[in-house]
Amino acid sequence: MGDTANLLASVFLDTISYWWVIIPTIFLGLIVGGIPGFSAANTIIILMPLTLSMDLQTGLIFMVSLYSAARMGAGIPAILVNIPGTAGAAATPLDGYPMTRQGRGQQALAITFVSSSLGGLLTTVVALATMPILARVGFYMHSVEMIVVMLFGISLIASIAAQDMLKGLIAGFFGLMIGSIGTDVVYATPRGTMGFLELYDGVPLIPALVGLFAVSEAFIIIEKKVILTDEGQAAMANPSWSATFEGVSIALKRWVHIVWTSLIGLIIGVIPGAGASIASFVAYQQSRTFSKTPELYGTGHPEGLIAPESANNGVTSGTLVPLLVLGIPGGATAAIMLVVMQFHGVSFGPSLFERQPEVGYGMFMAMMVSYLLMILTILPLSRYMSRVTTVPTIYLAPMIISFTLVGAFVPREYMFDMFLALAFGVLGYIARRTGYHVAAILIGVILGPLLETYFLRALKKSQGDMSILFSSNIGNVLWVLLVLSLVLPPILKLKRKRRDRRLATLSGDYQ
C-alpha cells in the first residue's frame, strides 16, 4: 500500500513538472472545444505528426489535456449563445441558455467550471482507485442493457413533452425519423436520402447540432437587439466579481449532485462507443426524474446545468479505462491514443501499470493536473467571457452563422454539410416559432440510431425473439429502474398538488 502511495505521488509530482505543457493546451482546447465542429480527436489528429515527434509522456500529456480542456470549453457556447460546443454539450443549454438570457451567464459559466472540474477529478480519482472493476463493466453491457441506457435518454423526450405533450412528442418522433434516414443496418437498403449520397451514412450529426441550435438561434436574435431580456440587460449593467462567487457557492452546495451525476458519466463512459452524449442526455433525465422541483428544469435551473456538465466531464476519465486495462479505446479520442501508443510500443493490460507506471498512472494524473489547473486558469475569466451576451445581435448572429457553417464542413469536408446545416437552421426557426422544442429533436437524432442498431444486434442474436430484451438480469434491474423514473414523476407531483391543496384548505379554515 505505502509503495504504491509512493508511487502515485512521484508521478503526480512528475505530472506538475509539465504545467508548460498543459497550460497552454488547456487553452487551446477550450477554443476548439468553443468551435462546433472541431473537437478533440480531429485537432490532435491534425496536429498528430508534432504528437508522434514528442516523447511519449509528453505525448500523452498533450492529448490528454486536450481532451479534458476540450470537454470544458464545448459548455462556454451552450451557455452564452445556444451552441453546443459537441454532442456531449447538447443538453447543456437546456438550462444554461435560460440563464445567460436572465443576465446570470457570469453565474452559469462558474457553475459549470466548478462542476465539470469536480466532475472531471472526482471520477478520475475513482477511475483510478478502481480500475479493475470498471474494465469488466464493458463485457457486461451487452445489446439488451445498452437498449435500456438508451431509453433513458430518449424518455428524456418524454419530461420536455410534460410542458406540452402533443408537441414533445410529435419534435421527439420527428427527430428518431430523421435519425433513421441511411442505409439500414442489416441490408444496407437506403431509407429516406431523396437520391443524396452523402446521407448514406446517415445525417451527420454536427450539421444537425448546430442547424438545430446554433443557426435557429441566430435567425431568432437577429430579430433582438441583444439575446437578454431587459431584465437581464439590467444585471449585466453593472458586472462584478460577486457573480462568479455566487455561482461557485450554488456549484458547491450541490456538491451531492455533482458526485453522482458524474458517477453516472464515468460508469458510461466505459462502455466503448457510449460517449457524452448519452451520459449528458441520461444525467440530465435522472436529475429531472429525482428533483424536488422538476418544473424548474428548463427554465435557468443550476441543477439542470450542473447534471450534463459533470457527466459528460465524467466521461473523460472512463474511456481511458478500457483503453488501457483492455486495450480497447472508448471513444475517438481514446482510439487516436491508442494509435499513439502503440507507436511507441507501448503494451496495454494490467501488466502496464508494472512495467510503466509513468504511462498508465501518468494519463490518470495528467487528467487530474489539467482540472485543477483549468479551475484555477479558467474560472477568473467567466466574468469576461459573459460580456459576449452584451454584443448588439446585428454584429452576433452572422458571426455564429459563419462559425458555425465551417464548423459543420470540417469533419466531413462535404458543401453539402453546410446546406445541411442550413436546412436544420430553418427547421429549427419554424420549430422554435411555432412551440416545438429543437432538443427534443435533437435526442431522437443523436439517440435513434443508436438504439436501432443495438436492437437490431439483439434480435439478430436472437433469431427475432423478442423475449431477449428481458434475458439478462442487469438489463431488467436497468427495466425496473426505467419504469421507476417515468411512473414516480407523475406520482410525486400529485402527492404534492394533494398536499398544497390541503394546506390551502387548512389555511382557509383557519381564518
Second form
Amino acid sequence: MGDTANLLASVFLDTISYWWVIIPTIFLGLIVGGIPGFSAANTIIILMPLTLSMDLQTGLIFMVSLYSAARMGAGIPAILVNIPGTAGAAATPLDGYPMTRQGRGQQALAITFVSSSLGGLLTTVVALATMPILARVGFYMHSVEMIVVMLFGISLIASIAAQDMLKGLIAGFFGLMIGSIGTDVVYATPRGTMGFLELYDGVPLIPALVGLFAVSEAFIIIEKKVILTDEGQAAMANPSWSATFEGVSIALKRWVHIVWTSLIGLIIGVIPGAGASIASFVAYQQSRTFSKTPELYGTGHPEGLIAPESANNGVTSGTLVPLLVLGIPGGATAAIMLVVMQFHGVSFGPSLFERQPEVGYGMFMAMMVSYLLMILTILPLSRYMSRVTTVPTIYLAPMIISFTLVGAFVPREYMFDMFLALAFGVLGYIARRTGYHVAAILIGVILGPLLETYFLRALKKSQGDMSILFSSNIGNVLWVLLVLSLVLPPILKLKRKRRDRRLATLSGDYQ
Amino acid sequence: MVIPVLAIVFTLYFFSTILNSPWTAQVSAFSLGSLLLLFCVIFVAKTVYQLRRGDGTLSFGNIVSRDDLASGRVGLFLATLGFTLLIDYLGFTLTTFLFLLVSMTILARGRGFMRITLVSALMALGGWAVFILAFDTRFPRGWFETTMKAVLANG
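Now show me the form predicted together with the partner chain, since the one above was the form predicted alone.
What follows is the whole complex; the chain from before opens it.
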C-alpha cells in the first residue's frame, strides 16, 4: 500500500514537471474542443507525426491533456453562443445559454470550469482506486443493459416535451427516424438514404449538430443587435471578477451534485461504445428527475449546467480504464491513444501497472494534473471569454456560419456534409420558429442509431424473442430504475402540490 | 404544421424504402415511425379542431416574412448557400473572405464597409494560418492556398 502511494506521488510530481507541455496543450484543446468538427481525436490524428516523434511519456501527457481540455472546451461555445463543440456538450446549452442571455455568461463559464475540473479530478481518483472493479463493468453491460442505458438518455425527450408534450414527442421521434437513416446493422440494407451514398453510414453527427444548433442559431440571433436580452446587456455593462467568484461559489455549494453526476459519467465512460453524449443526457435527465426544482431546468438553472459538464468530464477518466486494463478503447480518442502506445511497444492488461507503472498510473496522473492546471489557467479567462456575447450579431452570425460549416466538412472530408449541415440548419430554423426543441431532435439523431444497434443485437441473440429484454438481472434492475425515474417525478410533484395546498389551508385556518 | 408535415412525408418515404427489406431493417423503423405518425396525426387533428373553432390560422408568417428580407435573413441564407457551393472551387480562404464580406455588408445594410472588409480579411487569413498552415487540415484548397504554398515553399 505504502509502495503504491509512494509510486503515485512520484509519478504525480514527475507529471507536474511536464507543465510546459500541459499548459499549451490545454489552450490547444480548448480551441479544438470549441469548434464543431475539431475533436481531440481529429487533432491527435492531425498531429500524429508530432506525437509519434515525442518520447512515450511526453506523448501520453500531450494526448491526455488535449483530451481533457477538448472535453471542457466543447462547453464554452455551447454556453456562450448555443453551439456545442461536440455531441458530448449537446446538453450543456439547455441551461448554459439561457444563463448567458440573462447576462450571467461569466458565472455560467465559471460553473462549467469548476464542475468539469472537479468532476474530472474526482472521477480520476475514483477510477484509480477502483480500477479492477470498474474494468469488469464492461463485461456485464451487454446489449440488453445498453438498451436501458440508451432509454435513460432518450427519456430526456420526455422532460423537454414537458413544456409542450406533443411537439416535444414529434421532435424527438423525428430525430429518432432521421437517426435511422443508413444501412441496417445486420444485412446492410440501405434505408431512407434518398439515393445519397454519403448517408449509407448513417447521418453524420457533426453536420447534424452544426446545422441544428449553429446555423439555425445564426439565423435567429440576427434579429437582435447582440445575443443578450435587455437585462443581460445591463448586467454585462459592468463586468467584474465578482461574477466569476459567484460562479465558483454556486458550483462549490452544489458539490454533491458534481459528485454524483460525474460518477454517472465515469460508469458510462467505462462501457466501451458508450460516450460523453449519452452520459451528459442521462446525467441531465437524472439531475432534473431528482431535483427539488425541476421546473427551473431549461431556464438557466445552475444544476442543469453542472450535471452534463461533470458527467462528460467523468467519461474522460472512465474511458482510460478499459483502455489500460483490457486494451479495449472506449471511444475514438482512446483508440488513437492505443495506436500511439502500441507504436511505443506498450502492451496492455493488468500487468501494465507492474511492468510500466509510469505509463499506467502516468495517464491518470496526467489527467489529474491537466484538470488542476486547467482550473488555474482558464478560470481567470471566463471574464474575457464572456465578452463574446457583446459582439454585434452582424459580425457574429456570419463567423459562426462560415467556421462551423467548414467544421462539418472536417471529420469525413465530404463536401456533401456541408450541404447536409445547411439542410439541418433550415430544419433547425423552422423547428425553432415553430416552437419545437432542436435538442430533442438531436437526442434522437445521436441515440437512435445506438439504440437500434443494441436492440437488433439483442434480438439476433434471442432469435427474435422479445423476452430477452428482461432476461438479465442487471438489466431488470436498470428497467426498474428507469420506470421509477419516469414515474416518481410526477408522483412527487403531485404530493408536493397536495402538501402545499394543505399548508395553505392550515395557515388560512390559523389566520 | 411544417415540422409534422415534414415528419409525415419523411416517415412514409422511409417506410417505402424498407417494405421489401429483411425484418432487421424494418423492426425499429416501423415501431418508431408508427409512433411518430400517430403523434403527427394527433397534432394535425388538434390543429384542424383549433382552426374550426377560430382559435388559430394557417400561415408561414413565423418562418418567412417580409421582415426577413429587410433584416437580411434571406440575403444571409443566399450568401450561405453561395458559400457552400463555391468553397470547393475557390478554396477555404477566398470563399470565407467573400462570404464574410457579403453577409456582414448585407446585415449591416452597407454601413461600415471598410471595417467589415478588414474584419473579413483578418478572419479568413487567421483561419488559413491556423487550419491550413499550422494544422495542415484538408480544408478545400483553391487559388489562394496554392499560391501561398508556392510562395512559402520558395522562401
